[in-house]
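Here you get one chain, nothing else, as structure tokens; it is the form predicted on its own.
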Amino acid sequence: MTVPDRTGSVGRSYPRLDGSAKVRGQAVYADDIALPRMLHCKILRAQAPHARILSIDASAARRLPGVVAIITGRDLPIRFGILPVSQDEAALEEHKVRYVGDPVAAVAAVDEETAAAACEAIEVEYELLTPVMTIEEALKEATDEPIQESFSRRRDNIHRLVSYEFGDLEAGFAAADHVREDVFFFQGNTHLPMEQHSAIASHVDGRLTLWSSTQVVHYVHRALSRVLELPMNRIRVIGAVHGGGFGGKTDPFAHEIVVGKLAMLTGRPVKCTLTREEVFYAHRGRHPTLLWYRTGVTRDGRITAMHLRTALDGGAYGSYGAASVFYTGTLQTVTYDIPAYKFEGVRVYTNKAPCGPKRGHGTPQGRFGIELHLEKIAHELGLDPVEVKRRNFVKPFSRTVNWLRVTSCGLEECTAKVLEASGYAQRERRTGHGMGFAISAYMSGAGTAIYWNDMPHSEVQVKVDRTGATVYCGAMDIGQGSDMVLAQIAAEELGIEPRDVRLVTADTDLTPVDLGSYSSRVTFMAGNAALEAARKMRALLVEAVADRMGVADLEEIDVGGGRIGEFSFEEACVIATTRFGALSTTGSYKPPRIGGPFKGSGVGPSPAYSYSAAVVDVEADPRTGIVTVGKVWIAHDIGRSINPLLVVGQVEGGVYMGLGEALMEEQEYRKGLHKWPSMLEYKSPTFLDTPPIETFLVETIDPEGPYGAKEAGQGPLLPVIPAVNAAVFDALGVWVDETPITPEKVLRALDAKAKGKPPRHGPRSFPAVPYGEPIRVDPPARDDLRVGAELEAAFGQTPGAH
């Protein structure tokens, strides 16, 4: 890992500000909070995957000593959801359940044991309906009624259909020397955070306060207001110390609303902590996805046209699914220059736990498919897959065929780093040993807010007085280290150490609005807001000190090392307060309008994309089918690394999660039931299974990021999964065209090869989908593909300037 030396805070490795409290057990998580007279909540969940609720009898449960309150769907009839187009959930279902685990009733009691006993005493009478468990079943006409009958305009279970065509696809395929089709399947999996979901609510003097393990205090705030019919100024949401989310705590959840309602009814605080099994039901993890690719290339491997179809199994509710279906296809073009591109996607409802945003939010599935698809094309043409991919890399400061704006791009540098370090070109060639290469890209935050408006996406306040500096920000640190990033940015501008910056975050009463910790947005967006606020504060301090020193040129006032001019930071604060009064500044960030001229263009644009490249070394045993990863080399284009230690941690965490998805993790069902809703049976790697990881940070200095920074939270996961599958082919000469790549699947592919059949295991066909006519969009004019003038000029500006 190499990054330039710097004299300030930015670019230096610091331990996390909250690290000591977490390793010492002093951090207070949501489940640690205990308030006087607190009640405990348990939720009764459906045992049928698809059924009408005929009656709910809670009379026996109410008679149990220690039971204080019981509520059902009648008490919470207003539906909600994270996206305005998918308000399809109820905190407690009153009329129908749609998956095993759907919440039906909730109990508040003096302890958890009593609440659990009361749930068992509640009698629910169901009329069973035919469950829909696969994508193919969901595309057919419903046997009984659609899963989301009020949202379905048709008799099938389609949630969302998208179809777009950019450029002249027919001409692109006509110009191709070679055309190939492939089908892939990406299995669903879950986040598996160390901390379960937990929330506690208190209702005092007509005001509701909720502490929750959430990534999105702002959207939980909105959902509570909607469902509980309270004005937002009567609700306070506080993000408790977070024990991991990875996207799994990015929705508003039923238990957060339920404890709020129970607190209002009982006048006592109420806490609900989900069991590990319940977390598998709450889920919102990776969508199981079928992918079909058809691509035309020239003899030397240059892409002339690509047609992609995806089909997502969304589970019972919408969550972020309307966006996820776009992400499976939209971001393919920010890595490869595709001159003509058609993308069709469908998301269906099934009677499973609802899927949503897991680290990468729809993009790992599409990345898995395109990387292996191009590998196969290269082998058919007798070309090196790495070189085929390189020939098609996008260029910095360009615009893609589907109107996405690329700023800085370190793809070539990342590729060169991992190829050289791994010795990929000179690798040992023997049966059972292989190496695989893949690349990826990801957003630095979405360019469009979930609820469309013109307000900032992130806001930060900086307060300075004789006691020091405090940064107020609504963003939630979910383990990625965003608090440390905000502290370093403020410290860099104010000339102090990060440990001297206090942070107040994720509290809707005390902090300005931030949309949340998702889509790798916090460093870029909250960081830019913090930079603006801190620069304003620096200007006030410098002006006051310059006046006291009798210096006319403000540029002569040095800031750094805990001093401003000839005064200590504390003395400078007193001088500035004497001159200006209370010192408080604000900063905000709103992405530029960068979408294309068509409906649906709001999903995919980002102010900047990060880039990654990875090489994975494996041993694959042809006798047992067991795949063992020996080492991973990964390079990530971070733009500029604000804290290299934290960036490397994020990159290596992404590699670890990617290996789990590649080799063992799957959220599988049998007869409507989750096959293994426990950490004992759901297989995930431990640190003993994690191979050595060699990480390289590539700095391209993005002109729009804070000090040039881009994202690091989700992008590094994406290339790892296809690289593993490519390495298995390199080792054994067989393809496993789905995840996870289990020993059984490797052996099936080897068996097919031995019988003279195609050496692969995976899906054989893609289902028929009624996409309809695509929206045809002309690509940007060729002379408009270079976005450069305004952005390339920005490289001459001060880092972080806009």
Given for the second form:
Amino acid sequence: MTVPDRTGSVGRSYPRLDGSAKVRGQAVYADDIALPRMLHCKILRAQAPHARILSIDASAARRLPGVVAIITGRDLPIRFGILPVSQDEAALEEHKVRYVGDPVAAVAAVDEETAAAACEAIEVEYELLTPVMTIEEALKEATDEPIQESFSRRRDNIHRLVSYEFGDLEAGFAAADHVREDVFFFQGNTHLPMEQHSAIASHVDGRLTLWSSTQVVHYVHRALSRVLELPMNRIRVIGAVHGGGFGGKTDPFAHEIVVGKLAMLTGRPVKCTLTREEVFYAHRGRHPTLLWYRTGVTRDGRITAMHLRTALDGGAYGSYGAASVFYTGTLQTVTYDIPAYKFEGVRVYTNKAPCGPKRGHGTPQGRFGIELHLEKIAHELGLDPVEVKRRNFVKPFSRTVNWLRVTSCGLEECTAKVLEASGYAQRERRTGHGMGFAISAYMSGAGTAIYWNDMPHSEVQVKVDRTGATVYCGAMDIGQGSDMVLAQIAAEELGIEPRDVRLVTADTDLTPVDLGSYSSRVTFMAGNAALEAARKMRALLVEAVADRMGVADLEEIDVGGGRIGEFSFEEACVIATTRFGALSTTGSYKPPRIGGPFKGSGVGPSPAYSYSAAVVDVEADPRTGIVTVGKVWIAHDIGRSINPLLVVGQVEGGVYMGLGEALMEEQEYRKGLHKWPSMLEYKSPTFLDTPPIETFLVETIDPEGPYGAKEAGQGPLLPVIPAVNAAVFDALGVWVDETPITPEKVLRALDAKAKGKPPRHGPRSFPAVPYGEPIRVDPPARDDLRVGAELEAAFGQTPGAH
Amino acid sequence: MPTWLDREVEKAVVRLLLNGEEVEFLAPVHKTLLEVLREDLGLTGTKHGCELGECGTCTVLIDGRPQLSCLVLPLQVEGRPVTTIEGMAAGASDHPLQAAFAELGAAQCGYCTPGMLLVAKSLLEANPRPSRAEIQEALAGNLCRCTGYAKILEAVELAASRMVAT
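Having seen the form predicted on its own, can you show the form predicted together with its partner chain?
First the chain shown before, then all remaining chains and molecules of the complex.
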């Protein structure tokens, strides 16, 4: 690709724009907001995992001094949910509760303590139902009734089933010299943002304003409008400074709707901040997932066919689950060339906190499985696992068997970097020491909107007037630094410094719609929209300046260093405003249609994939089973690094979070109760548990990303987890085929090995699932890179879905 | 019926030396220092992650030593110097730790940052040239979910080197 090197701000490390506010305690997070006459809200939550609500008596609670309003499910009967197919949640449940923590009633009172006391005084009579706590139980017919009667299939608790066959699986397996099956389990875990969710609502002049610690103001806006039955033009949602999301603040939540309703009822501002325990119940974290892989390979390790089955424990509600189930299976083909691929997935409802999108959304489970499965295949064939993986790497600018389009791909370079830096090939081989290698890919934004529409995914406005430039964008900076990226892009095009660009973001009254900070989409999509808007503005400024200078050829007008032609940027703004009047430009980005001609092809396509490779070094003590990570080397194909400081920060954060999932983090239940809804008992890595991380950024300059950029927020987490397991095998010769690798599991695997059993610990079987007949899809030509209308026009001529 | 409403809520007048200024306030005796700082005194720079003494986020300095403000009652620290994040910078100029955190990207979402900074300040005052292990040990009670701690470590080292040099 021949994108000229930038001369301005793109590619340079700048600290974030709000860095000073954050180190001085001046940044205003949602819970820091206090409005005059503000009431405090507490939510009464179910204490039974599965029960019918027979009655709710709030009369005693209402009599408590200081209680201003109490609402129950009757006040908020309209159901909602992030996906159109899963409108299965209520802000407050009226007839039934489905997990411990399900919201039932809400109190607005003069202070938090009174609100909490009133919640305790509300009498709820339940009829207990049998809780369903495992995937296996959920697949069976329900004992009394399904958890979600309207959304389950038949009498069981199956939420979604998907089944696809791409290419000729039978022929693929027939061509194999060797076939292997493995079963893995990926445990659920949670985001654990440092900030507890918080929302504050104010209803003035018939208009509702909500400040929230959300990742997506637009989705909260939609849910409020639906449930509160207010037109969207009467609602304003503002993203407060964000204290960490990782996917956990991407759904609209009960407390956001409840404070809106209470503000409308009381005429006073109402705030609700979740306790840490409630944050564990809000969850929407990693789905516990069982995976079964069957793969055929040639003698030299080339994949001929792969069959994957996954089963996801979804918890009590849909959330993003209908997409999550696809994500466990769709992206395997984006790293490895699989000529024939069958994928079957199921998501079940259980009586647990709802699962949803956590950093990597559905793909860490599938990535964990495929990386370990290929390791095992290589060992069985007596081949080097790294070589086997390399032999199967996808080619840049190709199309996968399931119709995903791969553009730039730095897998080879990433692999070479980490192998060399870690000295993997020459690693010290002794019992208790090992290294593991793994790779991954992730989307730079989903190719399809979560609710059907043909509008842009990102819209940006750039305004210039006599006071300078301002960028308006609906995206929410959740700490990753997306505001800085927008400022840098505008600054690059306008020839000024990023700090001279004013930003207005994540405010539904002021900013055009952006689908928000999830799916690793902001730099790519909002970035592309900002680039378009800024380029249009630059053209206007250049034209006005050229006119003033009497220069006919616009190419002669240099932009940069705070100058446009012979004028300062400020002078150019005055000249252009004088010439054209009010100056505002817009940019939009909508990913092209990429998916193939079959139902369900919308999950998985992305305009570009990032790639990562990691090597993890561990000490694994055979006496105690304790695994200590010594160092992580990671290389990430970022496309182009718009701000290396921020990108490295994202990579390091992803590696850290991956290590937590690999070694200790788990959302576990006992007798219907969350086993450890506290930060002390839910183990996450501390400063002392986090090893040095050496990061390499690989630039492949993607043709579609802004300046060639791709994502960084999620991909780098993915290879870390299987690399830890591979390193433990390297150290001790045993497999722990599930997460997290606790000392107990290591010892169990060593024990199995000592007894002459298969040297592993992990699930032994995969349950029977009624996946049904697959949708059979003919693969595209591997060099067919058509997208959009061109691709759609071709669907008529190419053999598509049967 | 809830018990606390049945009895008089005992309140007390408390005086603190807060960020070098004398402050006096009336608050229920069971209200934590964290709550009083944020809700009564308007110092929302002190954050909270659990309110159970588990995450380190709400750390303030009392007599220069890190304390979890969610576990401290104001009466316990009556008359003693309390430093919050708002008291860390000297007027317009950042403390070297603040400057280093902002410069190196040690604050991403920034929510754990006030607590981290105050613990680091106390560390560098007691030990101006800490080793990496000493920094990690000192900050091990403060959780961060964004950074993987890498940039925080670098920022503390950078600030320490600058402070020793001046």
